[in-house]
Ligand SMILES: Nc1ncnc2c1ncn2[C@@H]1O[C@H](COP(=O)(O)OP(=O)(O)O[C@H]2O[C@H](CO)[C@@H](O)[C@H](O)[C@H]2O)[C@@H](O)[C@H]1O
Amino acid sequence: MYIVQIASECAPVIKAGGLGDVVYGLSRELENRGHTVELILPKYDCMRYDHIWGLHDAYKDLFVPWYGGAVHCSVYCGWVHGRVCFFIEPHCEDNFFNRGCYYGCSDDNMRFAFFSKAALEFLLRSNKRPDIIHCHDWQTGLVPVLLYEIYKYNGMWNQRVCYTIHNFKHQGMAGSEVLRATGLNQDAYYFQYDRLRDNFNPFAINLMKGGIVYSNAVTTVSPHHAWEAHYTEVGSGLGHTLHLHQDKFTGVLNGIDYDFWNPEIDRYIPCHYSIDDFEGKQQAKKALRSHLLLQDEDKPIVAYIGRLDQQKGVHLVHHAMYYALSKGAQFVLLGSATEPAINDHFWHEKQFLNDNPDCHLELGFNEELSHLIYAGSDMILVPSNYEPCGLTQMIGLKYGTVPIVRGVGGLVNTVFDRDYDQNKPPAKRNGYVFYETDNDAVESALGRAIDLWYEFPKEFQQLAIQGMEYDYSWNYPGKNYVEIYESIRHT
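Show the structure of the chain whose sequence appears above, on its own, in the form predicted alone.
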């Protein structure tokens, strides 16, 4: 198949979050399976040009219809770690992608409406006719709308769209000006409830809703998150729309890159190890203690790696830190806060615990250090309020670091409680799960993990090894997406 990905990110050249990792990882997996994949991205002024090889003109004079006229664009082509990427650069006073940032501008909805229009115009004018167009999140929600309301009648009648939602909280609200700009001029038609009108604001169109309504297949990033979005408030108001389109909606678990996250080959850890040779993990633990100036005593290390914000259950991170210390464990934290109040709070804690030989708080993010923490820790804590997929727990499993997670989103699909999971035999269980958002809940799971480490160390090591046996690479997601593509190709 010939597949084109249209997205606002692709790691490592454009990366603000997990979306970039998914776009790159899935594209590579699809190519490994023998499919032809190209990516269309905005040409931001602040992207990592050092990750692009052979950047050159691909289409010099692309005129994208916009309001009553057209915007002149240049399209460049380059290779991002082996992936063929096209970058669209508009030449206009709006400077859509010359802002020094990827997101966060007051006209984001107009910026990405333009990008969606320009991506399709480029496919049309360059005579590219992919079997599948795969687009992502609200930024490209207009792609299937424009395809089926305009471009289908200009020669692109045979293309099919798969639309993946990574984050339901950001949906892309806009007014009728987006319709006029992109050529979708019939306000009364698009403001109908069964098309683009927001489910709760009759004066706004919802770009993510448009993507759901007009796509041939809609996915999100884990099976359990798909259920949550459909039936709970996690869908942020789109539950009824998902219900109306439930026959084409499913959850596909993200994967992680085992060329990068793998203790057998990881260049950032002092000693490699595997399921068959687990001794190296003890050396990594020793190196982690040395690096962070923790005392070298026979204790478990509990780690937290990630943002410090409400989504990640920051109140439980704080409580777990002191609970772990009270249970005779060491605690390591690596993360940065997204709000000043949370940042101030954790800086206060860092100063308070500075002389504690069993605790280290690293406020910020350090890629190399994260690898050493995954390898050197015994347990990884993921107490999220909501978590569409989650990569931390999957990385932890690969490194033989037992995950302790809250039972939401993709965490439910990847971590199976050692003591209580009824759907997995004991030999297939790989961690600890709790469900409530209070201190007692996190204590129940973390306490069981620490007790097992102290009282039955061989059983704890066996649990860690059982986690390493799981395959959360892009292998299975790639297979699932190919099946989805095949199912919509001939509809």
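Basically, rigid core = biggest C-alpha set you can superpose within 1.5 Å across the two forms. Positions refer to the first chain, counted from 1. Bear in mind that the values here come from a model prediction, so they are computed numbers and not experimental data. What changes on going to the form predicted in complex with the ligand:
- With a cut-off of 2 Å and the rigid core superposed, W66 has a Cα displacement that falls short of the cut-off between these two forms.
- Taking the rigid core as fixed, one finds a CA shift for D194 smaller than 2 Å between these two forms.
- A rotation of 13 degrees carries the smaller rigid part relative to the larger between these two forms, according to C-alpha superpositions.
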The other form holds:
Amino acid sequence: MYIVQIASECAPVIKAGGLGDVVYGLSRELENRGHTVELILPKYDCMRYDHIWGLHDAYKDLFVPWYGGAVHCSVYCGWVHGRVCFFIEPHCEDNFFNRGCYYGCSDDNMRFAFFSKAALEFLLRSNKRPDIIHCHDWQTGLVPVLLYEIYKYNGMWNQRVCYTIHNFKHQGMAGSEVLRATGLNQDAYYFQYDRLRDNFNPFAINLMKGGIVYSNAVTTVSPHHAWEAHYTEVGSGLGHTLHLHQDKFTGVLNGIDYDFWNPEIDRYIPCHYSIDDFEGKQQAKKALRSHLLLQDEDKPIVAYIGRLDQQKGVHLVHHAMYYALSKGAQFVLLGSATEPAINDHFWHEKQFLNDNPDCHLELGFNEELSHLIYAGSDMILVPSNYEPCGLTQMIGLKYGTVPIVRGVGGLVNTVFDRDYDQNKPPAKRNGYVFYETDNDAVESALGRAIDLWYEFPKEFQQLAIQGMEYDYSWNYPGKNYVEIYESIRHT
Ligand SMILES: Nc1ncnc2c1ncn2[C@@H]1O[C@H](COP(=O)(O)OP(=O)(O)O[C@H]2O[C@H](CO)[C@@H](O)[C@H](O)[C@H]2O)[C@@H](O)[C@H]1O
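Alright, leaving the form predicted alone aside, put up the form predicted in complex with the ligand.
Let us now look at the entire complex, which starts with that chain.
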């Protein structure tokens, strides 16, 4: 099959979070399975150009219809660790992708509506006719809408769309100017409830809803989250839409790219290790301590890696940090916040804990350091309020770092409590799970983990090894996606 992924991120060249990992990892797996995969991405000024090889002109004068006129674009092609990527650069006053950031601008709706339109225009003009277009999250929700309302009539009648939702919280709410800009026009038609009108705001169109309504298949990133989104408030108002489209909606658990996240070959850690040779993890722990200037004592290291926002349960991250320190553990945090109040809070904590020899807060985005933290820590904390899949616990498992998670979303599908899981035999359990959102809940799980580390170190190591035995590679999810593509291809 010929598959084109249209996305706003692809790791490591463009990565704000887990979306980037998934777009890259799935593309690689599909290629390994013999399919042809190409990616279409925005050409941001701030992306990691050092991860692109052979960047060259691919299509010089692409004119993308926009309002009544057209925006002149250049399309570049390059290889990102083996994947063929096309980068779209518009030349217009809006400077859509030269903002020094990926997201967070007041006109994000317009930026990504433009990107969606430009990606299809590029496919059309360059005569690319993929069997499957796979697009992701609200940023590309308009792709299937534009395909079936406009591009189908221009020669792209045979393309089918798989749409994956990584986060229901951000849906892309827009006004009718997006319809005018993209050439969809006809407000009355698109503002119908069964099309793009938001389920709660009658004056807004919802780009993610458009993606659900118009795609041939819709997935989210774990089976449990698919259920939550359909039946609970976690669907952020889209539950009824998912219900109406339930026949094409499923949850496919994400994978991890084991070529990149693997302690046996990881290029960012000082010493490699595996299930059979666990000693290297101690070396990584030493290296982590020396890198972050933590005192070198016989203590467990608890880590948190991730965006610092409400989704991730920041109030519990904060509490767990002090609780871990009080229980004789060390705590390492790597995260960044876009919300000013949360950002200020953690900068304050960082200053407050500056002289604490058992704690380090690294505020910012640092891919290389994240590898060392996964390898050098004993436990990884994921106390999310909601978590569609969660990659950090799966990466932690691969690195023999025991996950301590809240039992929501994909965390339910991947982490099984050592003491209480009813469905797995003890030899298949791999971490600790708590359910409530209060301090006692996180203490109950983190406390058990730290106690086991101190009192039964061999059993703790056994638990870590049991986690490493799980296969959360792209192997199974890759197969699942190919089945989905096959099922929609000839419809
Ligand atoms: N400060 C930092 N420095 C370096 N690396 C950092 C970092 N902060 C985060 N990362 C990395 O970014 C990725 C984050 O993965 P998550 O699963 O937490 O994704 P996120 O919530 O962004 O995305 C959404 O999409 C993904 C993919 O579908 C879902 O797993 C998830 O549940 C959903 O919320 C990991 O690779 C992590 O190591």
